Amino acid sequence: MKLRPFPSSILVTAAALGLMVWPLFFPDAFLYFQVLGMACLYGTLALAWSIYGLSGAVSLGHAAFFGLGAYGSALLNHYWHWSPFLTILAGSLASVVFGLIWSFFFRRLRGVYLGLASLAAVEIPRVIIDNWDSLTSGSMGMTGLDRLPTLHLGDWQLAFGADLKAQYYLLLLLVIGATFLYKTIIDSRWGWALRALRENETAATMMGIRVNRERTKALLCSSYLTGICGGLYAHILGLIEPSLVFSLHVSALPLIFTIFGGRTLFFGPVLGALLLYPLEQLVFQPLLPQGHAALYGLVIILTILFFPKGIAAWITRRASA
């Protein structure tokens, strides 16, 4: 008897409802609000990476977009005193500009060469910001950034900067919106064109798909969403420094979460972030304070050996059994 595939939408809807409802029963679980909120932020980052990955490109340099979004928002807030929500949206355009430059110079690179070039590209904005002391305070970083503002709805208010529960719901809303965007892209004609490029670029070109144009569009969309994540990160912490936002860690996490969660299903990257990041922060960090990040290396090895299509595909297959 042939098994009917279990609808992924049911699993995603149930998970989203669970993430929305659980704080009502644990109103004082502040540590979990913080950890799961950051997991949602990294889940959005993984989805942003996956938009570019749909075209078959492998980026090891998304920390450049993350850092530029963070600094773009921080500088607008520091010098012009704009609201963080406005600076995040406007500052992320710096990531888009760098994405255009990236697309122009790397348009002929593929595979490992593109990965290495993208990794090296992170150093360009990092070195500039690290040495432009008069504008960015250099390696000392910038402190005193405005926290996320409070939203007033009559007598009800959401203090996104001071209330970890409100901040959690904001980041949960962000990842839900990003998941919906990613699914929309996958199901669209553009998404099919990007996957055609990933599978066989020559055949896709013969079908009339313009390789550089479609891949550039994917990169710009990916870079802007990554920049938004960087801007949010800066205002959540209230400070920023080059080594914090232009790190290899930021570039590696979305790749790890996507591989573990799986790219074949639209919720795979988010699932990877929501499972791995809390596991690392709440379990491995207390047990191994100096080596907790080794979890990610172990997960990559186990995923490649036992779950080559990702944990999301394994879960849906088990649900169909």
Partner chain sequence: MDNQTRLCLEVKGLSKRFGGQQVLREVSFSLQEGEILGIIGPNGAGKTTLFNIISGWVTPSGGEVVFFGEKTTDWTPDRLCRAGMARTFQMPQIFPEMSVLENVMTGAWFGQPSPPAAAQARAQSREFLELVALTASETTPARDLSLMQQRLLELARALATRPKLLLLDEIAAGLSLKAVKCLTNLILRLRTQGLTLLLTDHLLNLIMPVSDRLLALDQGEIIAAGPPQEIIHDPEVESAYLGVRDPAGEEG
Second form
Amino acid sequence: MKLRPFPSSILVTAAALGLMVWPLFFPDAFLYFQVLGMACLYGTLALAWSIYGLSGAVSLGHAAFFGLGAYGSALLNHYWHWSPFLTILAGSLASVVFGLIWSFFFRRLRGVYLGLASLAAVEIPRVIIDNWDSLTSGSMGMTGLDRLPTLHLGDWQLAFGADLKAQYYLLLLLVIGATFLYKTIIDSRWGWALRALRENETAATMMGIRVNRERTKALLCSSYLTGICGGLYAHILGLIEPSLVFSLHVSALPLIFTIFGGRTLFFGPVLGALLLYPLEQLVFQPLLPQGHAALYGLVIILTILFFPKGIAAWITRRASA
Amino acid sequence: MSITAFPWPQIIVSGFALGSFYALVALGFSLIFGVTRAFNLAHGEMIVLASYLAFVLWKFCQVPFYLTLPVCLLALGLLTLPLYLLLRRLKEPYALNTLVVTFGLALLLQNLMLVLFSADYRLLNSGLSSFTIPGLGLTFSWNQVVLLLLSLLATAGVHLGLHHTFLGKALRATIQDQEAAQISGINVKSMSLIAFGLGGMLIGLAGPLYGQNMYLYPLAGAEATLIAIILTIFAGVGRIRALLLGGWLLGLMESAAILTVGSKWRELVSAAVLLILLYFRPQGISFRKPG
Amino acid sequence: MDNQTRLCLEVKGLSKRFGGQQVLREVSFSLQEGEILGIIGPNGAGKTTLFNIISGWVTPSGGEVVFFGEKTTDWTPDRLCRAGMARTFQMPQIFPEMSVLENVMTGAWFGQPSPPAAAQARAQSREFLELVALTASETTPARDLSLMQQRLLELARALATRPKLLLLDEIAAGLSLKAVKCLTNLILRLRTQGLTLLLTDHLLNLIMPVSDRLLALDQGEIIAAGPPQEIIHDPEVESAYLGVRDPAGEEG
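Show the other one: the form predicted together with its partner chain, since we just had the form predicted alone.
Zooming out: every chain and molecule, the one shown earlier first.
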């Protein structure tokens, strides 16, 4: 008799519940609220990257969307004093515009060359923002941005900016929403179309799938969500500079989390972020204060060599065996 | 700035020196890619690593600059061996997998160099002065002359080796068509090993020259990788004269950009050139023989 | 052919030049609804280029394609598919990681003018798999299939888009005689369902028994057109084929 594979959605629901409940027992673990909160933000970033990845693209340039979201939001906040949640939603449209330009100019690129082009594409917004001193104060960066606002629900206050616990729950909610969105996309007719064009573009076209349109839609979704992550990042930190938000590091993180977590399963990207980011921050940073990101380089090499499908695939195989 | 005051001779000379060096930078990448189809995104980081090695030898062990060249040559030649063994184990899609793995390697090397050498900017000072050409009022440094001569020498050496030795011909055959080379009795595996070794030696040669002419910091490698990729796409693999031509063009463009719009915008030149190249050549690097 | 049938496809003066090479020269023909037209010609005669132009992959240098009264020369392949034109390729184009059923379902779900519900698309897909008599189980990943099975899969998937016109490019190439027999029967069965077919083959053992008409192409030009028996005895066709003296001989 063959065992049915262990339903991974049960596993994921259990994990989500665990992440929601643990602060009740450790109400003062502020370091962990902060680190896990950021892990949730990066998990969302990894999911955003993976939406574009569904079309078969391996982007090495998502920092472009992240940085544009961050700057779009920061500029609206700085000049027009809009409230952060509004600036994040509106400012991320800058990422979408860049996504439109990207999908037009890179429409004929695939695989390795798309990766290379995306790597170079980050330089354009970065250098422009770096040199546009009068608007963005250039490489000095922008400081004094509003923190995330406080929400009043009757007597209950949710200070997303000042209270790390509230911030953690906000980011947890974000990543749960994004996971749900990602799973919905994968299971939808559109997700099927993306899978088809990822596997064989010629055949997908022959089956009536509008290959370029579906790919562009995926990129636009991905860029908006990435921009939102960038905007949140700007207002969580309160300051940004080009070398921070347009860095290779930001482009590398979603790729590494997704490949480590597992490309083939809907919760892979989040799993990667929730495991690796705390490991890097809580274990490696104290050991190697300067070069702790070396961990990520090492992890990606070992993952591709030893578990090319990521650890999510490995876990579900274990769980169903 | 008026036309007459425009520093054309300065741009042209430094562009040529820089461009020849770019060709040397791309040579190792192109050789490894051509023979094994492996993308090495850590190429620039390896050059920077060689640079730091030369810097340490020169600064702390008082080794004269010219002696650091053979040491780095040898060290990087040997260092590519583990890289070869690593990349050999990757599966399909091979090119994309090598891209992702070497992206990780670049990140790893950057951070290790940050730990070992800190983020400070450094320059290898080989003690050479500059000189002025009388009558023209132009100043050049001997560094540039060394850079130009050594780069051209190495490039010409590889060109002659590929075209006039038995081994070189076998390498070229492998670059053009792996399967056909295998059928005609060429051991593609050992050709790959040789390509990695040679590529590593070229990286080792480029390292000290880099440190002598440009500021050295752990993240400096990305630029060199970009240049190697640009020139390889521009030239196609195994075409050294086209590589040199591309290097000169890029060098001239960059030094023109520095002297006209300032060095802050220079970073945009190589990225923009790569994007434009890819726009017009979406299939990327060509393997075909010219003509 | 009775006069009631509509014109399915008209090809008017198609020319194609690649670089300095003229691949197609003023090719014109038309196809009635329900008809099976075979195109023969030696390698390099321009058959695949002709298919690529009709199905929207290649833009011609001159001439036009009319599909059920609409000029479709500049349509994209996916639009043509939704309008009712399907094709197969010389090298089967499958979705390697998808299962057999998922492959066919992609056609049913995306290729029809109005998309059915997922469950309906799946049910339709099973019907087409049955029709082409693909022996492999529906959960097999497509990459594990043999060449013949991949061709049948591609055919089932093309049929699942509910085409009015089906283009089969060298569907018999590399198959055993027995497999070709099966395909012949299948194609004859499809025509009874009112499908219009355009097929190429450079061997004649599939195309001879099924075609109503043959078109002989050589160096990008139509050198003969007419009933199959007439065409293969045409002296010009024989000389274009050289090696193939008695192509009908294998029919048995």
